[in-house]
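To begin, one chain is listed below as structure tokens, in the form predicted alone.
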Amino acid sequence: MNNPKIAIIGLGYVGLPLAAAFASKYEVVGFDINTKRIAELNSGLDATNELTTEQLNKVVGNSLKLTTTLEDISNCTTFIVTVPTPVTSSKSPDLTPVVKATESVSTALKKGDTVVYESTVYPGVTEEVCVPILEEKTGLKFKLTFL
């Protein structure tokens, strides 16, 4: 993996700082479904205060592209999913954000690409929920790799 193009899926308190950190060395696409959030970040404002305007302006538009358009992640080779896992009123995890993010990644996933889940989920979610979605939607087969 010489020069990966990295997609960060979800630009909250985990994804945004991660995207900025990777953008100091690599080409990064930050994807989020929240159009207001992307517009604010592109204007240099992080309402969550994870990054300063100076930190945002240093990478946004240079090595970091922020978008709500799935096609913009199509040339990426590494996908890092950093979406929330809220808890329902019955105190069980709502996997909807993880499932939707996995479906989004599946639109761009190619043989040899890498997918990393940074979302807080219970053991087995990656293998039991996410991998079957990726395999079904792409026709690819999962291969566990330790880096």
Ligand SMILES: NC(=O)c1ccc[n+]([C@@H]2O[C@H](COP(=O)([O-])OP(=O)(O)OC[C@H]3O[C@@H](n4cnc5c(N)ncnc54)[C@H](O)[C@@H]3O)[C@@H](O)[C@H]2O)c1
The other form holds:
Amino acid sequence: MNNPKIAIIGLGYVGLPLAAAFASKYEVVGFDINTKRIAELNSGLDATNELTTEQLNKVVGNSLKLTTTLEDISNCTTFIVTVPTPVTSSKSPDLTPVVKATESVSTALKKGDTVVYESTVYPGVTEEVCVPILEEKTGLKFKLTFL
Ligand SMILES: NC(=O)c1ccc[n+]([C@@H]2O[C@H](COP(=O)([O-])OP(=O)(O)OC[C@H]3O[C@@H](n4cnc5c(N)ncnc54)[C@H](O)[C@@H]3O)[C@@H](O)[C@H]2O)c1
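Moving from the form predicted alone, what structure would you give for the form predicted together with the ligand?
Zooming out: every chain and molecule, the one shown earlier first.
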């Protein structure tokens, strides 16, 4: 994988530090649906206190672009999904954010690209829920890669 352009989908406790870490070496786009979160981060404030203003300012606007505009991930080649997996009132996993994030990734996915799911899911979700969405929306075929 030479010089991947990385998209991080979901910039919470997990996604933001990951985006900043990758941005020390690669070009990264951080996408989140929460406009307040993106505005705060772009002004140097991380409400989760994972990153200091200094750490944010080092990468934001340089190697790290933070956005709520889905088109901004269109020329990325590696997609890392870090959206939440809450549980419903009946204690079953609510996969809605993972499904929505997968649909977002499918708008940008090209042959040879890599998709990583870092969200916590039960066994089988990637192959049985996410991959069919990616395949159906893109017409591409899934190939499992062991890193
Ligand atoms: N694999 C690991 O090492 C590891 C470790 C800890 C947590 N996790 C998992 O990572 C996931 C994220 O955890 P967190 O603590 O960062 O959550 P969080 O709630 O702090 O952040 C999630 C972010 O995703 C955004 N989001 C929600 N739906 C979205 C969508 N459709 N598109 C784009 N952004 C969206 C939210 O606005 C929020 O900013 C959870 O599933 C958690 O269990 C994984």
